[in-house]
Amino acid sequence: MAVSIQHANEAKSNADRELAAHFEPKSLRTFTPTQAVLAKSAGVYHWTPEGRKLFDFSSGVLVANLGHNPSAWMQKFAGYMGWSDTPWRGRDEYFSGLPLTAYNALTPIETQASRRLAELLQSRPGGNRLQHVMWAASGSEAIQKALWAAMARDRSRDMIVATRFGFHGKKGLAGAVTGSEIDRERDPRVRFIGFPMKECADVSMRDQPFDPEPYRLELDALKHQFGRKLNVLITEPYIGGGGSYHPHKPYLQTLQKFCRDNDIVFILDEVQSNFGRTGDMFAFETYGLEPDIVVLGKGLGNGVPVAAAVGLTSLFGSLDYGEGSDTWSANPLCCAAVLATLDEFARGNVLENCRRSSAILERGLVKLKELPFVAQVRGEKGGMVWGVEMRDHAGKSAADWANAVVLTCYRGEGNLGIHLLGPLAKKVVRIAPPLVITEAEAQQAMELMYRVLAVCV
């Protein structure tokens, strides 16, 4: 049995941690020094069973972009499901409403969600190619389906190009294009190319000149080696799980041009960056791209598990009946969540609020570099995701400092703390609150973070 993490003055939380350790394997979750137990959530806050209030600086891994349990979203969600208090024809053991599952059948809510999502994407700069929606139950599953579609267009072209140190999933082809060639035994069809990490190691480097030529030469070498065998290239707009690296626009545009020039499908994995994280609705807008397929997830359902690959009709038409199906895709529950999310963004103030609060958060994060154990801050200007990288200091490793930051912020001051996930790449702490965090909340959170971390020096 795994040993549970325990914290002083958290009897109720500690009991839940012990139960989890007794009945669940530790592999079910990633490591974090806090293992927070969340009793309830609202807006940008969580509460522990002991009543401690925590700023949510993870959004459940960039999922709750609209905050937790927003009332307008919840009302829309229930309305789309058709839930009511009226039993069905006197049968008090049933309520009327849409089915929770509709495998191999259509519901009006599915077709409505597909139409509205495709129309939204096509209305954005760079969304011209995003025509057909292939639903999935998770981001990695949607990646898998996007790759299947790309490979099916010409089954004699079986080579996949992926950018190094991205995270696309843990299973199947999604796992095969994750990380780099040295991580594990790889699918022989996958080849990796460099991602500019040194060139985008801190927000201070945003305006520095960037030369994409080395990356273009790397692509040309692959073309020389494999020629027409190259079929598809997949990348994230920014590296997320690998340490939060946000590239200059010419890098991604170089990848896209290579794909266009060589009839290679360009897949942009926006599972974690969609719906506002880069300051625009979609990251392809931020970076001036026009992907053949974009993969969406996380914030798409604001907490309900749903994902989608959206792309050229001709690509998805390469798959026959059943080749992209599964039990949970396009179920009414997910489609209702997507429609409620689209409604909230259509109200027009989410991105504007995000950009205002973003400036406050970034100033506060940059100020953390005054602390000797903070090395770099990376993120999107006007967006709502950053990585704060630690350095070795005072006999402690960068990894130790990263864990200390997570734990110190959780403990906070008195009844108020900050919830963070375990470090990325062992030494990078991700900052990603809901987009709806107000300017006042952002200021309060950053002041709290600086005060508690300054004591660590």
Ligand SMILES: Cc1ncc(COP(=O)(O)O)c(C=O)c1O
Given for the second form:
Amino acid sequence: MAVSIQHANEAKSNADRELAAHFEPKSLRTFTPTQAVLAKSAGVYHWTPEGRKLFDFSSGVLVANLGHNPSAWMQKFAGYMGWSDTPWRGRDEYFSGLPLTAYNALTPIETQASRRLAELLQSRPGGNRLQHVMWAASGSEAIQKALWAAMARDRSRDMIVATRFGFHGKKGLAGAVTGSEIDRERDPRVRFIGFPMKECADVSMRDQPFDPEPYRLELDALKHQFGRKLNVLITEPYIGGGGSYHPHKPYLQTLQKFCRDNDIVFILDEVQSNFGRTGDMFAFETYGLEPDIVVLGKGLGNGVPVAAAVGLTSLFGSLDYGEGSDTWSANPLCCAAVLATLDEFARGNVLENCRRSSAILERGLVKLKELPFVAQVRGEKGGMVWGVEMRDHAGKSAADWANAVVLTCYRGEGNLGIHLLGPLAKKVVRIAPPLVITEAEAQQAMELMYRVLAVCV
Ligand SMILES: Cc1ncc(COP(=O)(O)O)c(C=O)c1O
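We have the form predicted on its own; now please give the form predicted in complex with the ligand.
Up next: the whole complex, starting with the chain shown before.
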């Protein structure tokens, strides 16, 4: 019988935790010592079944960029689906509206979503190659489809270059390009190159000079070894799941130049970074890149599971009928969610708010370095995703401290806490609230975080 996580004074939550342990495999989640039960949510907050209020510092997993249940988004979403609360006159046990599934057919919201997404991407600096939208139901599926498209342009060139310690998903080719060669038996088509983790280990290193030459030499060595077999290179703009490392621009620009010089497809995995996480709508703007394919997900649907690979028409044109199809891709619910998300970003001040609150969060996180178990803080200036790395201290390992931070923040003070996910790379706590967190909320959350962590030493 699986043992569930339990917390004192949480009878209702504990009952749900027990049910989950009974009926669901533990592999469904990554380990998070809190195992929070979320009874309701609004904006940047969750409430537990016991009525405790939690700042959401995870946004799901960088999904709810616009916050939870934003009213304008929800209304738009329902509006795009054509939902009304009056029954269809033909048979009143049905409503009329768009179908929940439209496999192999088209809905007008699908074509609208494809057009608006492609037009938005193309309107941003560096987005002019982003022409065709290949929908998918999850980030890893979209990664797989992007790689399939690149490989299909010339099937004799079957080698993929990936940046080491990235995270692109667990399934299929997305899993094959995740991590590094030491992880497990690798797909022989994939070769990994270094990512400058040491050079961007802390926000204080942001303005230090950076030399991309060692990375260029690594790429040249691969070229020397494999020549025209190299077909495609995939990287995240910043390492997300691997511990939040945000590189200097010349690193990514060196990768892109290598691709251009050698007719290699350059795929930028923006599943995590898209829709504002770097303080710009897309990370390719932040880093001055022009990808051949950009992969989107997470924030694209603000909670509805949707992803897409968007890139050169010529690349996606190398896949034939059916090669990119599946049950859920371009599902009407997904397209309605994407349109509502596009509307909300077009309407307003999400990014301006993000940059303002970012400064407050960054200041608060850097202050945490006063605590003896906090080693480093990483993140983008103006962005809304940071990693706080712990160190060994007072006989406890960095990993123990990271878990203690997650638990301590959850317990918070009285009725208010902070919801965090289990550590990345064992010892990095990720801070990623919705982009709509106000300056006052950011300030309050950071003061709370400092106070509760200062007494857990
Ligand atoms: C950069 C990146 N790529 C791909 C994925 C995989 O997305 P999904 O979990 O939707 O398959 C993730 C998920 O965390 C991600 O962060």
